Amino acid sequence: MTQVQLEVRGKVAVATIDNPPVNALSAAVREGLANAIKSANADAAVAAIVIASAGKAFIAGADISEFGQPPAPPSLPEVLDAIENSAKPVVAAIQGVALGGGLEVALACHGRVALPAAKLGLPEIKLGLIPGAGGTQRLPRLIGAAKGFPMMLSGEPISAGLALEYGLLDEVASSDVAAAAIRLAEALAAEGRRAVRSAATGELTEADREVFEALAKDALKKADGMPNVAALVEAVRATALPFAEGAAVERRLFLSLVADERSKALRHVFFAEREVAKVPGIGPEVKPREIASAAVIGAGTMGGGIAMCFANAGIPVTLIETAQAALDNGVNRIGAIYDISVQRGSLTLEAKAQRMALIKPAVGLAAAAGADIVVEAAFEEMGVKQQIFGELDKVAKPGAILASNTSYLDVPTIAAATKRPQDVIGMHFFSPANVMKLLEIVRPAGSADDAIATAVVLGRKLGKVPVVVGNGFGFVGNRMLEQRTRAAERLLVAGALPHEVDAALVGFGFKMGPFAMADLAGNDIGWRSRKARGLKAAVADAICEAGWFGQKTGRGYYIYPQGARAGQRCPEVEALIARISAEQGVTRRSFTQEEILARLLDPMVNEGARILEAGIAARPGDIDIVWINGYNWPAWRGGPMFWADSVGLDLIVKRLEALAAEIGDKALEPAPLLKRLAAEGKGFANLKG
């Protein structure tokens, strides 16, 4: 049967677009709709075109299955112009999505209408691509840029409301858009082709082009070397020139992105959270737990972010302290957070008054009884941990889940001060809480496959990207950034200094290197974790036993004059450092950043296959997810796995061996997965979740 099926109702010919599940727009749709148009324009009879779908969505965008492939004909903006220079009116029937392609149809008609439900939106820049099929010359065009160019920026879909508002709809339907849309096209059919205007033939005017201009100054300067943004000002800038250059500007620059290995990077990105949606054993039969209301232990930073996420996310939140001036601090430190966002006009005075209310203080666990869901975010330490798990096992009711926010420790054990171990799970929040946007969801063995599934549906809801790991120290993210702690350590103590450590990851794509974010955070934070844990590491030690914390006591590895935020070399360090490499032997060497980079990233590489290996991540593509949204690897480089198969395996293992053998660490030498799958000539990509 073809995706495409041409009726004639009166003088208008429906062309229904039915390629299940979402009308995606494959080879055999483009063929159908320019077979369609063909059709309709030599039928004497018809008078207008409607172009509508089966099924919930209108088009969602490109066919998955034909990235990569060689492309079949027709070209879809091939598709476009036939629409678009179609003798007879061509109208778009939307319900549901709009998406990509799916929008630079609906651009290419005359006309368009949708259902109230509908939604449009070009999301290509999420692919590390803009659109290339004319969707940056017409939506401009139609719209404004300065409409037009933050829907592209963001890749975000608008509604139907908002798209008429905008222009991009003519009507926003009721009910029986396909009905509307013929009523439009009858209507474009008596005014005559002539009088119909095409999205083509928009001119932008120069107080548009200004507020562009300020849009794409503002975007630029935040790109964080993303091809793609730098791409789409060109595109829309082109659309000074008349729609054929303008749209061939386009193109260029699309295939441009298509090669381009950044872009190919963000594409990875961009399936890689797709794919971490897929739990593996649970499907869609398990039905994830009401969660009506919430509770977080700790008013602290961490806990405060918490609260506040669950607020902006208009659940009611109960937020537990031991004392009631612990308890006021943190509630004032959430209102002075709020009102920043105030100041700057992203949240309105009566929007902080709504999320406010939402947050109930109270002292004692017995005020987490009636919440769905407790979030205990105390000290990361077991016994006080086993303690509030122990008390909430007497005061949770029935069914609740309890998580730990835990970066570390054994969820397990944790959860044997319960009576119901199957209701206990990680919830490990980034901070600041409130803006990190990656959430590691723990699952021990024996916990229920729906409290994970909760998570995973409440994460979404609070704005995260969820991710599901297993459980073992420290899981995923914090795993990975010990190895590459003790690198820069031995970095140090090898001859490199901090400002050259942060510079190589500051030039990879990092917005601070190790040192830099140590001095931010506090550096007797990871002082404190190696003394519990027994562990040394000279430099560090050294550092923080001459009381040099960071930033917040104007000293660490840089100095900090008059609460700079941007740090000074520090000769005390230098010296320090030197000092140290002499106590311990070491002939002090330069290196290359290039040398910085694979002794900083390769051990972490390292650690990630073990992670595969032990089933802590089920696929590679999680590990990158972890990285990118929780300890801002750029984007564009694709996470650490991704980097390692661009690199190539066959290197890294080599620089293992070689790293391993100079110092005489064996926890260096290539874990076997690293070393079977150079071997094979394969890289990470190949494994399947």
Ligand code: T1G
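Since the structure is predicted, the reported quantities are computational estimates derived from the model, not experimental observations. Residue numbers count along the first chain shown, from 1. What changes on going to the form predicted together with the named molecule:
- The rigid parts of the chain swing between these two forms, and the hinge residue from Ile388, Ile611, Val97, Leu257 is Leu257.
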Contents of the next structure:
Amino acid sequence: MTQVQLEVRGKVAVATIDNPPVNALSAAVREGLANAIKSANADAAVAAIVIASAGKAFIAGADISEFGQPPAPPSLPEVLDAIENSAKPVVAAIQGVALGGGLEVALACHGRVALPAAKLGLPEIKLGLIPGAGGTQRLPRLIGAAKGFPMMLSGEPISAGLALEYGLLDEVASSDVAAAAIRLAEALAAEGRRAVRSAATGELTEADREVFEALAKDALKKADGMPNVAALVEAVRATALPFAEGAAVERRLFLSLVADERSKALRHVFFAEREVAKVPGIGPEVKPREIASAAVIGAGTMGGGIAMCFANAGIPVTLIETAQAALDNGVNRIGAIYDISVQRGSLTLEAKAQRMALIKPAVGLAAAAGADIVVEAAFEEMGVKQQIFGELDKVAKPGAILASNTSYLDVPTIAAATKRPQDVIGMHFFSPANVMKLLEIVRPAGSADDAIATAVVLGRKLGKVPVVVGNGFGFVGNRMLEQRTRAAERLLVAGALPHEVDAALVGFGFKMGPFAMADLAGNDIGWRSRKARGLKAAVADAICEAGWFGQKTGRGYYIYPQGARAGQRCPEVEALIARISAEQGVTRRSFTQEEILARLLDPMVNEGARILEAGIAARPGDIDIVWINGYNWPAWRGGPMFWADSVGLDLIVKRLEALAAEIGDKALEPAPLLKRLAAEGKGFANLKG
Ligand code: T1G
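Could you give the coordinates for the form predicted together with the named molecule, as opposed to the form predicted on its own above?
So here's everything in the complex, that chain up top.
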């Protein structure tokens, strides 16, 4: 079935794109559009043409899944040239989104009409690209670079109203956008004109160029090494050339970015973020439960942050503590956090008041009685959690979902404290809960499918990226983080210093390295957890035994003079590390940044393979999404499993085998799945969820 239907209404040929779900510009759509323009121009009864769409979007852009495939003709620029050079005027009828190539189609038209709710944008920058079908040439020529460049740099869509104001639209139609477009097309034909304002021939004024150059200078400073920002500047500058030459500059830059590893990683993340919403075994027939109210147990840092998530989403939430003083502290902390947003101008005082009004403080679990979902965020100790869930079982209403925010404890053991294990799940938020996007939804065997479906829908409503994970120590993120933490400790004993280890990860693209992160979070947290599990870490334990808990004590792995945020190297810590190496009979040696990176990340990838073997994560992409949204793995590196594929699993297997032999730790040997994929010359990408 062709994806572009052509019908003649009066003297106007209407080409309707129909390529569910979002009318991406597949090869069939491009061909259908080219044929529609050609046959409409050949039809003497036709005076003008309208490009319309079926479904919820005008056009969501080029078909991202086609990138990296051999190009299928006609190319999008060829189709757009056919539209622009059509002897008969072509008008775009825009409903829903006109994004990327979709807006570029509209820009090649001779007129543009949209519904009030339409959104128009060029988001290519978010995929590590730039517009590749004339957008960098036509948009500035139509609305100026002072407005066009920021639109392409942010990648954010604008409303139909603003687009009209900019001159990007000729009309906003209150309803029936196709009829309005037909009227405009007929008017252009009757006047013998082809374009309201042609996007290809508009010239930028000198003043406009000056504004653009200032914006470009600022953008280049903040580019963070991403090549597409410089490419965007170069392409927009090329609007000073004749259109065809400028378009050639844009195409060259675009094609080089399509081949860039960073863009490939961002395109992988685009699809992985959508795949993660598909939970194996839970289809659209599983209806989520209604969540009209919530309760949070525990008003500490996590509980308060979780309560804020509900309030921010407009869901009334009862915040419960065991004593009034702790409750007051929790509520005051929430108010103070909102005040920071008010001071920054990202929240109005009125909005703060509305959100605070949605948070109902209460002492005692009985206050959870009416809630549709209860999230427990109490002390990370199994006995405490079992006591709370046993109580909740008595007070919570039938059908309420009982979720624990535990970061690594066994959820079925918690569920066993109730008579309703099917309603008990994990909802692992990441600190600060009101900021971090990741939400691990722990799906223990025996949990009800609709409870999980509810948590996924609710997670998205709370503005999170929900990832359903299996029950198992540390679930996905913390289980892999533990591998990196152990690896970092081993590196210190073997000869590296904290700042060298941290520099390797910061150089890779993380915001902070493991030791700066530990100092920020508090070294005593890991110390308490290790003691509870009978684990040892010579350097980390010695740091804590000295009371060097990190920023909160003015020193940890680093020294923080006068509470400075950036730590300085600490000679006492480095002497302590050298002493521990000697005690362990280790002859210290230096490590390159590449060696440090491999020793930190390979064991994480290995643990990811074990997580996949155990079915704790459904897909490698889910693990990537966990690390990007929960631990600031740089999105343009694609996540740990994508990165492993880009390194080559055979090389990772070799490095792990050598490391395991050097350390004498069999746990570091490559997981069977990793060895199998490497032996088959495959990557994690070959595993389909
Ligand atoms: N290509 C291929 N598939 C796409 C797609 C696209 N551009 N956009 C969405 N999908 C799929 C998506 O994977 C999902 O699939 C389904 O559609 C619904 O998406 C030459 C080079 C349009 C706002 O970056 O922002 O044009 O999971 O869950 O929440 O210069 O999708 O159902 O199988 O996101 O309603 C530029 C990307 C491309 C826009 C709809 N365009 N898309 O959001 O649904 S590059 C973009 C979106 C380009 C040109 C350049 C959103 C949406 P499945 P969804 P949604």
